[in-house]
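The chain below stands alone and is given in structure tokens; this is the form predicted on its own.
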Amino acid sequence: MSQFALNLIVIGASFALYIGIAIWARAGSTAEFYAANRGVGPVMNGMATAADWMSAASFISMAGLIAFTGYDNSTYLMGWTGGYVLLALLLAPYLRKFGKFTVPQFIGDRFYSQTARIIGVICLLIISITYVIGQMTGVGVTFSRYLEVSSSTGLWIGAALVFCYAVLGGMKGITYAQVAQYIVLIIAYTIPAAFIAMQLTGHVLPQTGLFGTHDASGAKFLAKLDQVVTDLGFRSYTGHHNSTLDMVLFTLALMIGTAGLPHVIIRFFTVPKVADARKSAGWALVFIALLYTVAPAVGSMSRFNLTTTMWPGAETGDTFSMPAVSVDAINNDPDLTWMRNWQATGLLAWEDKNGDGLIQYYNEAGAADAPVAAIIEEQGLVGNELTTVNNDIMVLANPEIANLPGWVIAIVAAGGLAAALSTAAGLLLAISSAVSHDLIKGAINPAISEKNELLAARISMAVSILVATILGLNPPGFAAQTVALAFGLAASSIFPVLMMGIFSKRINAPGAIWGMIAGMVSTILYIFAYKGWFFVAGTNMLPDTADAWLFGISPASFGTVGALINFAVAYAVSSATAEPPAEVQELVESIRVPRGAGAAHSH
């Protein structure tokens, strides 16, 4: 059976499963559409939350970012995991005890202001739409390779699938589909990682293989990887090379951005009791850890496999005899079929610049100080000839580079799609509930019937899918890069107002409103100044380089600064204006009092 046919069968079977679940779990009321009728148990909710949380950025892009940067990009692991702990301890139980459907509804009620609720909706829409672009990017990458269609065609197929199970099932259908998607994605991530760890280190567990011995050379695996990449002029894999300040701020932006993500927060509205919110958070951390502890091994081993493919002598220690692979081999060698496959997607490219029939791979910027410098001079090389390696291909291409069985490759394809689609569905639900419940029912037409509100929710989700797909056709960066910007926006707007709403009785409506505006606007302006307005090339006012960044703070790290601005403005405005009404202060007190460990009541 051909690889294409195998991919089609496995991906098609997973799609049939998701659609079947949606039809079985179709939402018949707004309570089912928004919060699965608050009937999801902690273990199942933990698994669904893990799938909702582990997006295309986690499955496809994170290990790719680690692969090409190494230690410095461990910030993604630390920030995302640490942020989930923050969410579980500081926000989830209290928001569940409040007993509402959406984040803007909490903001509106806690700050006794329709304006605050609408601003919350605007912030949620900006965050979620930015985030969902990253998911659609991942869908396009996966489809373009494994179903041999264009990236844009892949996007439309993915959009149609999400439409089927998200619009039909709402939170109820999405929850059960996400449980299935978690099982698919975790199997798809760990099986190839175990195969490759066995090949390179003899360890069946990738986590231990990362710190084990490289079989072919007898050296410690990470030491061997460091040697291979530095010999070619790249920075050491295990070294710290970036600004420590920016690294700390970026990690914090991911942490507090995670805790402010509306589509993750609403998962905790689906459990029966406050105690279940805490339990489901614990289970979600267990399920997330199964993938996140494997990701560093996947990143490092995929970088090693790519490098030794381009420089075959490096693996056994045959130094510098030929740091290249021949064009003839690329075109004909069955072991290099993966290069031809990925070239067709446009995400991998090479060029024989000096016409010697070889594709040389090295880092031009660092080559002068590397052993490869002598060969560059001797052979008259004119530059690195592996011209494009998109970060997002590393996890998906890794099984092919390692020549794993075809069924493993097909499972990885299904896993990448499961990761992207599960998060996209959660995001789209957050968007549609904000529009139908907070904007239409909360502000425009409070007297709307439940039937019409449910219809409005489905229509708004369909429109959201269309908008997300169109924006996903021209994303601003890799899946994880786009997602990182969404985290910065969540960090600067939603997280501070939730924290102050739960833990401070003094913050009032004007403080919350101006805090959200100041945090969000400052972060958007900073991102757009360096990334370009609406990410259109050439529209950035300042060069997007470390030298040009303010105090060396990258656009993706600015969310931490935006959060501090939000807190500062909220406290300053609240101090200068009247205290919140007594009943609101009592509400804040009641949210935090432990006596709500039983069933939460609705206000």
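Because the structure is predicted, anything quoted here is derived from the model rather than measured. The term rigid core refers to the maximal set of C-alpha atoms that superpose within 1.5 Å between the two forms. Residue numbers count along the first chain shown, from 1. Compared with the form predicted together with the partner chain:
- For L155, a C-alpha deviation of 2 angstroms or more is recorded between these two forms after rigid-core alignment.
- Once both forms are fitted on their core, a CA shift of 2 Å or more is seen for S460 between these two forms.
- With the core superposed, G380 shows a C-alpha displacement of at least 2 Å between these two forms.
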Second form
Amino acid sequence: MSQFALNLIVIGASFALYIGIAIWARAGSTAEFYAANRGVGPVMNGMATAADWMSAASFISMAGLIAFTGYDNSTYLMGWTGGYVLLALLLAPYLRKFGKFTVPQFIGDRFYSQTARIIGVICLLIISITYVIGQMTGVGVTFSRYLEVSSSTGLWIGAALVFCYAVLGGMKGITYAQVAQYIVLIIAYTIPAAFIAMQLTGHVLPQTGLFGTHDASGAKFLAKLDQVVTDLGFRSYTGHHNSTLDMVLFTLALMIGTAGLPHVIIRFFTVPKVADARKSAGWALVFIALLYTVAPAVGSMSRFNLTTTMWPGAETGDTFSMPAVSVDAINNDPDLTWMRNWQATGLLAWEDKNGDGLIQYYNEAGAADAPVAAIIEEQGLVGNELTTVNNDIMVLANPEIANLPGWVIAIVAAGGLAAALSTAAGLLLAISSAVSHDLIKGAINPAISEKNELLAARISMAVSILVATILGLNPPGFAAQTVALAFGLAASSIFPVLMMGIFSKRINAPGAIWGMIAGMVSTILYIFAYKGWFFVAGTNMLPDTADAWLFGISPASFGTVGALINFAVAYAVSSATAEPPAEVQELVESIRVPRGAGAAHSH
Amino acid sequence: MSDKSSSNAYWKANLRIIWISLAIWALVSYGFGIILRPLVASIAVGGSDLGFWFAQQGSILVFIILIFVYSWRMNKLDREYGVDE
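Structure of the form predicted together with the partner chain, given the form predicted on its own:
Now the complete complex, all chains and molecules, led by this one.
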């Protein structure tokens, strides 16, 4: 059976499953549409949260980010998991106790201000729209790579599928589809990783293989990897090379940004009890960790495999004990078919610059002080000859590099689609419920009936899908800035206001409003100063380099500073103005205890 | 509310659990994983050191344990103060 037929069968079967779930889990009320009627158990909600959370970026790009940077990019691993501790301890149980449907609704009620609610909606829309574009383009790219259609056709197919279960089922349909998508994506991620860990280290578990012994050379795997990459003039894999301050701030920005993402927070509105919200965050992290502890193994092992493919001698002995891979081998060796396949996509490219028939891969910037300097001298090299290696190859080409069977490749394709579609659906629900519940019911027509609000929610969902698809077809400049813009804003605006709303009775409406504005504006201005106004290339006022950053703080790390500004401004403004009314202080008292609000007030 | 004082005591106990949990959360990630890595560099873990392990694996495992222990402690606290659902 051809690879194309296999891909079609596996992807088709996974889609049939999601559509079946859509028909089974139709929503009949707004409570079902916005919060799955609060009937999702903590384990199942944990699984759905994991699928909601792990996007195309987690599935496809993260291992590559770690592979080519090593230890310094541990920030993503800690940042994107540590946020769940903050969610469990500081936000989820209290917001579940509050018992409403959207994040802006909490902001509006707690700060007794329609203005605060609208600012919350604006933040939510910027965050979620930036985020969803990346997911939609991810769907298009995966389709075009595996099903031989154009990426715009792929995008429309993906949009039609999300339309089926999101418009019909709302949160209920999305939740059960996400559970299925989690299972597909985790299988797709771990199977190739287990095979590769087995080949290199003899460990079935990639998590232990990473710290195990490299079978072929007898050295510790990480020590061997460090040796091979430093021989070629790259920075050591396990070493700490970047600014410590920026590493701390970036990790913190990712953590509080994660905890402040509306589409993640609303998942905790679906569980029956406050105790379930706490436990559910734990289960979510268990399911996330299944992928996040495999990712560093995938990254390091695929980096090793790529490097030993280029320098075959490195596999068993000294890096330069054998000549570099030859052009002839790349063109004819069946084991290297993957190089030719991926060359066609433009994600991998090589060029025999000195015409010696060999492709020598090394780091030009660090070559002078590395052992590769002698090879450059001896073989007359004029530059690194593996000219393009895209980060994303590390996961997508993994099964081919390791010569795994065709069905594994098909499952990886289905897994990539599951990761992108599940996150897209969660984001679209956050967007459409903010529009129908916060704008239409909250601001424009508060008298709207339950039935009409459900209809409005469905129409908002359909329109959101259409807008996301169109933006996915023509991604604007800010689409590539998910990390800086979405996490930066969630960290600097939404997380602080939610936390202060729960942990302080003194923060009042003007404090919250000015705090959110200060956090959001300072973060956006800092990003624009280095990345260009609205990310238009060439309009940046300062060069985007470590030397030009204020105190060495990168634009993507600034969310942490923005959050501090938010806290400080909110505190100062609140102290100078009247304290919140008594009924708001009662509300804060009531969300702090799990027992039902009705019972507490009846005394 | 009939028992404001007990609800204040409940909130104080809750905050204490949160502070302890956050201290551990920060210690394993920002501490051992980043800032204190040089201090624990002499402890070898499979081809690298303890700091590398915490940064790439250990902190995630500690986070999971933290949330479940927090959840268990809070459920116990809810029952002690009679505020469970």
